[in-house]
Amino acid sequence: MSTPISFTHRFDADFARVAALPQPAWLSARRRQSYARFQHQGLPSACDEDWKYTSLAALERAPLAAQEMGEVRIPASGFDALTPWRVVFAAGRSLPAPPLDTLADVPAGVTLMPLAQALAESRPAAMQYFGSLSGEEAFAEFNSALWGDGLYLELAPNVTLTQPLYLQQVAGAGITTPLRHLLVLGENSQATLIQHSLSGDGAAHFSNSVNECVLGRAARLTHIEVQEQNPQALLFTRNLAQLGADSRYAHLALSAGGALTRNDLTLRLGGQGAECRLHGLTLGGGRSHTDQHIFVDHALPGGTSRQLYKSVLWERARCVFNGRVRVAPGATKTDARQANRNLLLSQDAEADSKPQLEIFADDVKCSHGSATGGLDDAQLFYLRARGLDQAEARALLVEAFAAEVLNGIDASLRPILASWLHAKLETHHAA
């Protein structure tokens, strides 16, 4: 059962504004088709298995209005120190300075531009892969209809981005124009993307973004997502990746705050020997609700996947982990492991976990597991016996539990991520 179709008409004015933008006729037609499908589907409900634990009532009730770019404040970020390659999108639009094509010292063989420009210029890879992975899920259709702009990154074969690319996404009050990003990595190329989503102020807002990543043979992509939202924010992200033979994809998701956050990650290991390592951490307090929805499709033999998702919850926060691994017929020699662990720091916090394995091949190694509980009294006693007070002992154990998700990331990036994590947990302990 879907929500009444009248709800979707709340976005009619936003669609009319985006549809009026200068764009190729084929793209305009695709927008209309996606918006029609979104209106027909309506929003998912608890009757939809993929939304069993997540209600969209907060989105239906939210007093959202269209937003102008000038209303957005760009907050300071500690990630600026990591790299000179910084791109900012505010209210769904690229800021005019610095233009993407003026970023200093970008290697030859790198194409970096707004996605709308790449499609307007009919760039072959952009035309080939745009929309090829996103599917027809309601929020994917919403994004396909209303996206305003986004990042297009294409790496020629054997090209390495020597420094991370820092993508900052800032939302203000109301409805932020959806963002759409497309990354195409050629054979044996390599890149690191840090995608940082922030609330520009304390007002309620609804943000939606889609990332499509295509990795050629032996390509390497490290994708770090950091989400910092105010307590009224509604954030929906969808990451889709297609992995070629012997490619490597590492994804780290750090999420803090927000009234409702939904993160969908869908990977297809479409080449022999492809590998993905997926780590995530949710920090939740108040009445926040975070839903991590993961699907890894082992389509061909010899693929490897590792998943480790954790949450630290206090007060009345809730986190959902729904992880599914599919091993297709013939995908022998698959090695897939999945783990979800949740630390509840209050009696009112809640974690829902649903790990799943679907195995249709022989000669595979697959495992999954889930654990939820509070701090270990024996460990607390051990630390108290060595001079730490109760608050210090708890803080040390919580941070040690959370920091494990950083182990799958390159060592050069861990210090700043560990500092971010420490600051977030310190804020909780001080509350």
Second form
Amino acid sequence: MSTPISFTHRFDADFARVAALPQPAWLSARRRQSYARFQHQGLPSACDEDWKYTSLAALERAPLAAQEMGEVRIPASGFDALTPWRVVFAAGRSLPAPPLDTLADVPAGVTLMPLAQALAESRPAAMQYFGSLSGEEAFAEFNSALWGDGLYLELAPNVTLTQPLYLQQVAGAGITTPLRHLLVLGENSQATLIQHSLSGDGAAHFSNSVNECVLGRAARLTHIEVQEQNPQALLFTRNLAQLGADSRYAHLALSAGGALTRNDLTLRLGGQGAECRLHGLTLGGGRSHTDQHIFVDHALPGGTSRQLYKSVLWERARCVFNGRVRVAPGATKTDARQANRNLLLSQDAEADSKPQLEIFADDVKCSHGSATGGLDDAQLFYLRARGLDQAEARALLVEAFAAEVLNGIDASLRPILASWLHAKLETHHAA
Amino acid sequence: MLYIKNLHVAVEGKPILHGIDLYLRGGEVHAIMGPNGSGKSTLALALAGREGYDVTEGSVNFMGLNLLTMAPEQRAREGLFLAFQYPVEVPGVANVQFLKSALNARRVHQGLPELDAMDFLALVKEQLLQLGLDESLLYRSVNEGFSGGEKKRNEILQMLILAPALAILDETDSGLDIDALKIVAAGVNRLRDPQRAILLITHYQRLLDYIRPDHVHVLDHGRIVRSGGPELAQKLEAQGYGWLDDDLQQTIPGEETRP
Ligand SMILES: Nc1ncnc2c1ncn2[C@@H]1O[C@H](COP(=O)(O)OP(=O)(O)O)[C@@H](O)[C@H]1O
Ligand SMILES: [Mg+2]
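After the form predicted alone, can we look at the form predicted together with the partner chain?
Starting with the chain above, the whole complex follows.
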């Protein structure tokens, strides 16, 4: 009888492959270091406070084939209509067409290239910030060791990316090579990124991606993440952002489906007067488990953070919200608010809410609130008393509840997100 | 039109209505008056089909249909309308979308084609104008952040658009200033016709100066203790509800007051 190979040791062949890629010596050394750390620390266990409600047993058990280089079907996407700037990563590799350098009419001052190229060319900002935020958590080290492809976006000061950049990440069956992206927004520059992760087919897959975003003074980034996972999918994402003085960061996470999804969003308000608006919506049915882990670090005075995380759960779905806010000593005039609302549409659905406020400064405004429950009977009756049937009334209320998270986003992007949401709720018969 | 016979209703196991009898013909306006807590809203909500309002005895016939076996939305589609005493706020649902869904649900049930956006807007704008309501009300969430008066007028707006066979108005007059009251009353009067009946629930006689009822009933402790013409409302206005209690000592509640 052979013992199954533990998750942390399944990747030797993949590591050998990425280590052998043509790349600067410092990068392969860094990969080696990260791989050793990943294997040494292993996967987090339930004893780890950050993984208390999320078991990784499914990941360890998953019968995932090694990296497959087979064809991946690229599903049609409603977001295509939004922008001509679309980059597709299929099974962890960027598709040959369209190559990044042929994206039409990208303004001067915008650098858009594969991350590996930016590092190979030793672009100063790439060298400065790559790995500066990702950290040493197990999945971060995993990514730092094994990432294969990814995007580098650099905006020179005062440059505006006039249309959204649409990044589609389609997972194939099995273990998908991790993706690594780096965004560096110069002073007073602006960009919108739509990052769309989805399952290429119904097969089980494990995907991992890490984004590092650095916002210079008064820069603005709108980052929309859309996740559409099949019921067997395992998805682990980490978003790390460093906010310069007076910068604005808006993040919207729409997470639908998946066997297990873990999203870590870690923000450092590292400049005075930085602002972030973080909205998230989890839609879960079946036995899906979604863990939204937020950490907002108010490191300097005068920062503002707003969190609104909601979930709509049916059948046996479960959602974990962990919202940690730290106000560092001296970070006075911080204004941090957090709200978590969960709508449970069945007896067996479950939501766990864990706010953590760590306040080490005076003269700050911090609040949090959490509520979990079913649809409101009085509202349902009111709609039915006007002739809407039960299903229609429920659907209307569920959608109204869910759509609130879209309010954090620029009005021009809302209609397409609203129709995505409508279609998602309709196909899942959530109500 | 509406024939209520010996209606008993319990809320959360507690008996509230103890045998209500009421008969409304097409074209009639009936007023129900009574002190706070007498069961007026319980009657209205039971007729509209609110869950938790359990009919323990009696029957209700609405246009030949057994009302009590019908779901709330069926009652609405057949033409029963309740203007709520406390209209419910529905954040995130635009008033215009709500109105349109409600009207089209009724129209489809009546075998009429759904109204398209243009025709619908034309209809709504006409009514908004009559009710002195701003068009922006359409694009706000249903009742959310509406003033008390806006909520009540929004109920009347819905009523006028749905053009029900039976309208039950539960204290729609409460909290309205005299100008708003006149506007609401004019709206109700516009709806009056031989095919329709109106049940006006009110605490005050004031509304009845503008909408003249054919019959007035007094509800007390879950029973109709008096029925009469408009002069009954004036007596209540002059003397309050106190005299009912004294009077009740000598009468068998309900019996001789059935219409
Ligand atoms: N949800 C409820 N649960 C228990 N008792 C209720 C409830 N709603 C109303 N009641 C009681 O029912 C009685 C009648 O209330 P209601 O119909 O609202 O009176 P009205 O509209 O005439 O003021 C009152 O005694 C009130 O306390
Ligand atoms: Mg009442």
